[in-house]
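Here we start with a single chain on its own, the form predicted alone, put down as structure tokens.
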Amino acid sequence: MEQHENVYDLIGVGIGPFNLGLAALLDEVEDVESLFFEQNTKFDWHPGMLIEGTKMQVPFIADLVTMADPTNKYSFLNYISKNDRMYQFYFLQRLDIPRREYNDYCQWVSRQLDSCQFGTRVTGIRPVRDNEQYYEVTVMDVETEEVKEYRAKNLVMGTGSKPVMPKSFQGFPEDEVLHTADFLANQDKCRNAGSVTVVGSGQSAAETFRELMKEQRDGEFRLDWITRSASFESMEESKLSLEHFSPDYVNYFYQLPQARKDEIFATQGLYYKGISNHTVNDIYNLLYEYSVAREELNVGLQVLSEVRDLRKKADGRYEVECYHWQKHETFVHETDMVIAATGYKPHVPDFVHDLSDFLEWDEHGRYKVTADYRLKKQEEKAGEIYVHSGISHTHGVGSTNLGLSVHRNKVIINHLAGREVYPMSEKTIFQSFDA
């Protein structure tokens, strides 16, 4: 096993938008040496949902660097300029950009950063107490399976999230009962199915349903959408509500007792889990247009219905057992394919559990996290472990927001460097959350 003698200031695990933004901002900081590892062979942001026509839910200014440094060479506007598309973007006259373009932008940045190494899987992390304190990071090349060891004074975890499938949906063919994360890879099969049912009520469910409606315009397959929610609720997108995605609100939320945080967070789903207004409008407009000169649409939208079980019939079709929770009635819905828009959960790699005795956890088995995004450790003398994901319980609804990720990276860099590399604003919004 090859062991690198160099001790890096920071090693990052995972290269999603959060760690990619951190790597881009650190590229301008000469006295911090960093390295980032990602098991995928290239940057790809939710590839199964890069549906043509879908838009980002944040303005383009929430790119990897602009909120920290508008002059940074890795800004979205510089990407547009370097790709000779400035006038096209100018005439587009939009703040939001296609999701596919955001992914292409991130790939453009990743290709320029020597600190980002793709096709490398972190398989182990071990705190070392030698003449100096450092972390030993074991990394495997996914193609050659060659294993190397690296050393770092500090770590940053950007391991993202993974799809959640209900237990009743597991164990079936993955091209017949699938998560929205795998939608594009199975879109052709959806086109050729006799019927498709989407289960869930958030943005991914809506985008999948909208795309399938476009495919289904000639009525070649039955399309249904089932949710346990009382309605297909729109996301709260008013400008003052958006101020919850600000450093001010993060600071306010963090100071609250944990039990109060959990109570508040449970009520804030529509800030980040609802359906964007433009997507709801698109769907309704399609339904309206398809209803012209038709006696009946081959489409169904069912609310108030919780999916409790899924069974495969002898003829290959599926029975979806549903419970109408207002009428207290059970009914069965039949379909050929099921697409679960059942969300994501933070991905905690196996090697993190090897650090269980090294880290501090709350009574619910969640990380304990400091205000400046460091995992609390049993041994404070050890190097820091900064964290991007799995912190909604401590830092609130903005934890997965791309605009706030740049603020988080500023905090991490300033703490890591021991000085104010990127200035911090004290007041970023108009309203006050504190007393």
Ligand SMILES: Cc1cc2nc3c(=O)[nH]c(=O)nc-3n(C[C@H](O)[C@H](O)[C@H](O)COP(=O)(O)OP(=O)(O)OC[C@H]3O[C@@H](n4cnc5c(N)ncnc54)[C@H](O)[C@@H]3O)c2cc1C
The other form holds:
Amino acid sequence: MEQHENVYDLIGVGIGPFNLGLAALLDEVEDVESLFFEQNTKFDWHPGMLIEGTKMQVPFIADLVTMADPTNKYSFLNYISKNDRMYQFYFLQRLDIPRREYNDYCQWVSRQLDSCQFGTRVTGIRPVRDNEQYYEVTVMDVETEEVKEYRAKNLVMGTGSKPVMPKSFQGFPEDEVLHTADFLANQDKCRNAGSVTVVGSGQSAAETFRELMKEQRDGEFRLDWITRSASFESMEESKLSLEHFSPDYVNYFYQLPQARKDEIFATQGLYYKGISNHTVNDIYNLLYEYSVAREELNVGLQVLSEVRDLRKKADGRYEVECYHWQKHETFVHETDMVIAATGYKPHVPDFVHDLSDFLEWDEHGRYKVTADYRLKKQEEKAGEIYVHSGISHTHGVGSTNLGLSVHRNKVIINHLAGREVYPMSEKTIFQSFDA
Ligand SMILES: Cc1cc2nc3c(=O)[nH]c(=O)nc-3n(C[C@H](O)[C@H](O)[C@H](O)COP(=O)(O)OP(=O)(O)OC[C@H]3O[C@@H](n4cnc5c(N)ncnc54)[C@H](O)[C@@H]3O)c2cc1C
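The form predicted together with this ligand is what I need now, so please give it after the form predicted alone.
Every component of the complex follows; first up is the chain already shown.
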């Protein structure tokens, strides 16, 4: 197997917004040599959910670099300027840019960074202890299947999350029973189906339902929305609540005992799992408009109902078995297509679990993480493995929030460089969480 000569200071696994931001900030740091690998052939941010009209849930200021250095050439405003759209953006007067534009901006940045290699999947990492301490990283070219070994003093895991598909939804044709992550690829099929059912009640469910409602204007197909929740709950978006997505709250949360963190995190769903108010309003407005001069809408919204099973019938339709958990009643709903808006879970690759003797784990099988985003190791001397993904048990509700990605990258860069490349702010919000 071919081995690359260099020993890099840092190798990154995965190029989503978190590692892309790190690569962009490191581009300015001359004494750190880094390389990032992404299995997809280009940067693409949740392509199945880049629905027209969807927008970012963070202001554009939370781009890849601005919160660290507004003069950085990879800022969103520089992207706008280089694309000669400054006046249009100025007249747009919006902080919440379209999701498709954020993706285009990230692609623009990724194309300029030599440290980002696409079409390359990391299949293994191995700590090596000979005269030097380093990690051996096995990388496969996804097109040619050629495998190469790279060496790095430190690693950073930015492997993001994976769609969660409940067991009872698995094993059916993927264009009939699909996750919202694959929605756009199957939108045509939805248009032509006799009936479509969306299951779940987070932001992705609401966006999918809204998009299908727009297409269902004349009621050509039946559209249903089913959720186990007691209501279609709105996300908590007040300005003081948003301060939970601040470095101050992360620091406060981090120092709590683990059992307390687990309890608190379990109560914070509405900070990140609910539906944005503007999306709920859009849906309600559409329902209201469609109800004008019409006896019945070909639309159903069902709360309090947990989907327990899914069966394909001989005629090709599906029976969705639901359980109304307040009335303790089971009922069956029929549909041609099911879209599971059943969320995502952290993607921790198997090769990280293979390091079970090298890393420290808690009693729930989760890795332990230091305050500055390093996996805790049995052997202190070995190089660091920084981590972006799978850290909500240690760093809380803001772990996947893009508004905190630059802050985290500043912490990682300062630790990696062994000096304060980017100054850290002491107090970032108005309220106090600590006593
Ligand atoms: C539809 C949607 C919209 C969202 N909108 C917002 C928002 O507006 N604001 C906000 O704050 N948060 C948002 N989030 C949450 C969060 O910010 C995103 O999920 C974000 O993409 C996380 O970035 P990431 O870099 O951690 O991981 P990801 O974007 O998931 O990227 C991880 C990458 O790692 C690659 N990878 C994995 N394993 C390997 C391997 N072994 N080798 C090579 N590559 C690998 C994957 O292919 C992937 O490209 C949204 C989430 C979703 C699902």
